[in-house]
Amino acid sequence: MTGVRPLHLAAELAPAPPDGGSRTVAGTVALARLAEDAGLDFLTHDDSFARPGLDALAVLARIAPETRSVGLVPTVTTTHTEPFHVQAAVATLDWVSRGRAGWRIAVSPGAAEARLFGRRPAPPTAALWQEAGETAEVSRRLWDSWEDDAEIRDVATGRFVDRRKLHHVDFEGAAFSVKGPSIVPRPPQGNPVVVVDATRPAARETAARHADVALIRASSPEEAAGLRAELHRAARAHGRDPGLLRVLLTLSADLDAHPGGPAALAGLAADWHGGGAVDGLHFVPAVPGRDLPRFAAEVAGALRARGLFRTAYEGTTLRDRLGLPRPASQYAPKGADA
């Protein structure tokens, strides 16, 4: 690896809602728009069907049109959703925000989450995450589904689109099938950024494979830089390039009570960055109108201060924050300009 790349800052929306109701909205837009100020890389929203919120994914597709910048990544668990209905929500966001969706994936291990639904029992942890990643994988086929120039309009043949340029996925995997292609055509991004929290061994071989970041915790940075280098080999046994995948380190504190607070972070930041243990800090606030506001005040700050991090978003995708180039669709013809 050459030279060390830019630093990238995250932070979580709503580690812990106080309740399912909607009285945090205007306070969430707050939120969202002192993070932007601030120039973070983008929002992660936590979800599941057993967490007291509202929806991630609509909750960030709320905040959309009243932010221009910052990433937007919801989590959308993979276990009792629909594989299609997911990839349409996520290119809807990507859409709504024009380029700025990212997906969170989770799986759904508890029996408690099965019986909302009723359709089976939850499967095993290895098995969710294998059909994580096949969800991952039938979503990129699907967003691809569409070639970026498959609507053309052509008054003269009335056609539309160019239906050499849509594509069945025809994806058969372990646990579903589907044929495609997708109903909501390419979104801006190409594909929205793949997020994969890799803390548990379990998800790492999906997060190798899938992501395009991939968030791990770690009390040292020898033991950063050991995931890192782990997610970079399994990575490139798939035969990924590894550096198109980020790697940050999830860090929760309460800022009033870190030792150190901000500037200790920040410190932490700059050495476990510089060091190329990690690629950047996915920030859980403990209180997040609390934390947040001072995490993006002082600790993006006091690195913007040392010249460590952005003072100015450039482009207008996460994708260009992240420094991720936006991929062509695998079914495109290669190589050729036609």
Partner chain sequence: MTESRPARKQIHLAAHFPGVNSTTVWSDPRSGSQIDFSSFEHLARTAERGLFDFFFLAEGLRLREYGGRIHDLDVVGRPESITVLNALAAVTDRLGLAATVSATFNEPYELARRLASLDHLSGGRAAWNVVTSSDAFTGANFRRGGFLDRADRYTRAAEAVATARELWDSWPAGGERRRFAHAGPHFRIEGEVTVERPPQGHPVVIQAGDSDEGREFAASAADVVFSRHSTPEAGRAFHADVKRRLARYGRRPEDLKIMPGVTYVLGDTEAEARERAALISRQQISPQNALLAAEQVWGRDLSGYDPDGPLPDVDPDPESTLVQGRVRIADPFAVAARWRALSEAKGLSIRETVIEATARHSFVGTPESVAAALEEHVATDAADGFILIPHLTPGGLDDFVDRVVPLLQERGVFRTEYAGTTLRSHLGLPAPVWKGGTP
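Let me have the form predicted alone next, following on from the form predicted together with its partner chain.
Just the single chain follows, nothing else.
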């Protein structure tokens, strides 16, 4: 392991097999366990209203009790969904997984997706990402709306919560308003990890302002370093510590066809991370059932052999894996009032 800046590895569980069939629950659980045995930071599961498939949140909630350490990050769109329901679902996944939940924010810009809900044509993509940013902001407030010790379960008095430690968030955005508090106690991580694919310029502002992990695509280490620096500058402009924003390169590959195979991919991850271009790699396998086992065994194994990747999990939460602190509730009393 590098002492100063650990290398992070993540992988995508979707799509389903290319033959049009569906992966069995046992097969998906087996892939998740395999990734966990290899020490991967987290697994993503894509989702969209635009194509048939399983609900990503439901799939990862099913996997949660079957795993113990790997992070679980479903894609959840903020378009055509209620922010209050989205944050409650992600908070519940964090409880079910005992602190290993994340959330990859997505938007649904297609007119066909809007028609599925009987709605007007979707607004421009930039407006959707603004709405996504507001959803991320109100989610953080709702996760904080229960102080950590609000749940008291006092049998003698019949009180479940200390109402003095529940807070209305009173959020007013351009697209919606939320009163609060949440209906789910504060998640184990305080705030589940927020992931944003910042490849498209329209998503970068939301990533810089709200993401714990930004995913990028780049064809050279220089391009990746430039995107990482851009995200860090924007995060600082929003008053954030850019050192707490992880930037991972998303790389789609068929390991049977990738030049140099797993060894070359491990070399790329080592070189780009060592050169400061990225904090790690988010691997999207062409065929998860075939490529993910090779990524776990050969790519992660090669990086571990070089001393660049963990030999065992440290801590218990996804935030622990990523070296991110557990945020204090913004509503909890501070200082002399605590």
